[in-house]
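Below you'll find only one chain, the form predicted on its own, shown as structure tokens.
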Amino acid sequence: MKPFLEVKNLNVSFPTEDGNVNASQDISFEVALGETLAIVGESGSGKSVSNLAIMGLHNPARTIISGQAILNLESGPVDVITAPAETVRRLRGKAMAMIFQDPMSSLHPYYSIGDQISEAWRLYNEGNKKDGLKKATEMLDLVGIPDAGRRVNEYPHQFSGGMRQRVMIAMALVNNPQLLIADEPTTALDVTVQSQILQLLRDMQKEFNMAVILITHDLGVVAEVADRVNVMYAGKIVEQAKVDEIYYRSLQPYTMGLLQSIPRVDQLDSHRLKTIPGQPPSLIGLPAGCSFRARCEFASHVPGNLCATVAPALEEKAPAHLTRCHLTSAQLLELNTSDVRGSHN
């Protein structure tokens, strides 16, 4: 059975006076119904840009997009990159939906919560305003908002941050999409509310059997909800594997650096957190060779100055485990566990 979404060689760039900003380069991945794929990386790594292209939300006059993003619908496959804008508009909100990280800026302050959810439902369903408000009330109740019959008539400013995020989830799911893209859905929420939102997403995924793409910089969130992980750096996927492989057998220096920066309750007394030195490169005129070379503590172990001259390909270095590095899997595992990383004591 084919995955619901297949992304192949997706490239997104933005022309500027200084040159093209190559925000996403040669992005390929897939996600099946019922599966959660997490996309992680620093700000500016291309996580959101790639998924906005899948949703058809870039301004075509200011964006250059190539590649494919195929939705395998019951009626047949549709490539949303090359499909007419009207076709993509009809799919958006119905076959695929997106939750943004700031619900307050995503909700209209002048319209009630019920009116906004009702409008999303009535775009794809026959029914009057009363029917739409009934559906909106059902969705608010489904996502755990108490006293939904009363609160459906309230406005965004009357809801807390966590409740507004629940409203956004209700609006995204009102038409039973098969693909849900959640862009930093727990940003700026406290830990308790964050956990509730993540549990809600898991419950809704089971309820609707959705394919879920979770965009985040929080590796703790990834460990909790993801099945597979794409790690992005400087517009490219640099590692792609199941979540356990990423956490316990990472084969990418950048991912290793991210994991070293996470506090661990079993090592609070004996280990200091490490940081990745330097800054990501500019996406205008990326340097030759490996984009991570200037920040990588393993670069000196690669012979022949390859890191400076040849960009590593995304290769399978272990079963279903792809990474972008000139070192072999054996070398990476050895370096990751050796004294090369320095003492943490």
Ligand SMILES: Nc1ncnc2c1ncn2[C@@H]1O[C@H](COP(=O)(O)OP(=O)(O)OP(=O)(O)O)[C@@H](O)[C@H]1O
Contents of the next structure:
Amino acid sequence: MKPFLEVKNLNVSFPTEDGNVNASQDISFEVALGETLAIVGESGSGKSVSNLAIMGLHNPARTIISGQAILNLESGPVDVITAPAETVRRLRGKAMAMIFQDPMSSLHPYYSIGDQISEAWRLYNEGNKKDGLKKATEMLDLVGIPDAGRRVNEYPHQFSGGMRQRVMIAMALVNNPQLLIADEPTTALDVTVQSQILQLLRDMQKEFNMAVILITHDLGVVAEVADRVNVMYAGKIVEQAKVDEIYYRSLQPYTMGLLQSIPRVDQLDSHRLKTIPGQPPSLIGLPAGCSFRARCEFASHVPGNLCATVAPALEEKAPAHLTRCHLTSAQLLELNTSDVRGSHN
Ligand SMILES: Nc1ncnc2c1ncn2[C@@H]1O[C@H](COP(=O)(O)OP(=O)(O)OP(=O)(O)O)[C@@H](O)[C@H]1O
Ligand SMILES: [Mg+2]
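Here we have the form predicted on its own; I need the corresponding form predicted in complex with the ligand.
Below: every chain and molecule of the assembly, starting with the one above.
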């Protein structure tokens, strides 16, 4: 069976006075039903832009999009990049749904929680307001909001941050989407609530057998929930593999740097946290060569000035493990485990 979502060579750019901002370049990945793909990378790496393209949420007058994002629906495949806007609008909130970092920007302050979930449901279902409120109450119950029958009549400001995020999840799931894109859904929450929300997402995924894309800059979150990971840097996927491969056998200098910047329980004694020095390059008129080279500690191991002149392709360097780097997998594994970066005591 084909994966539910197949993204192929997706490019998204924004024309500006200074030139085109190449926010997503040649993005290809798949997500199957029941699977969680995490997308990680620092701020500005193109995580949101590529997923907003899949949801059809860019302004077509100000965005140049090419490539494909195919939803393999029961009724047949639909490429949401080329499909008419009306088709994509009808799939949004039904076959595919998205939740955002800040629930207050997605919830209307003047309508009750129940009305908002009910409206989302009634867009795709026959039923009056009372049926809608009944469905909303069921959904609030499902996402663990206590006393749902009463709280369904309350307003967003009466809910805590974690509860609002639960409401967002309820609203996203009300029409049983097959694809759920969660864009930094727990960033604004404290750690305890964060892990409750992640647990809820996992439970909901099981319950509805969804394909889930989880966007985050937190590799700790990734370890908790993802099956596979795309690491993004400066608009490109630089590494793509199963979560364990990424954690224990990363073949990408940028990912290795990211991993060194998070606390790991398996390395508490011998590991000092690091940050990656420097900044990502501008996405306007990217220079030739590898986008990460100016920050890469391993560039000196590559012969000649290959890193400065040739952009590495995304290649399969181990089974089902793709990476962009001019070094061989043997060199990368060696560097990954060595003391080269001086991070160990
Ligand atoms: N409408 C737009 N016009 C011009 N540039 C844009 C537009 N939207 C996004 N960008 C740029 O595209 C790049 C990628 O942005 P994106 O929002 O995808 O980053 P991100 O990886 O989601 O970061 P964060 O972790 O901060 O959410 C950034 O440089 C951003 O400034
Ligand atoms: Mg973002």
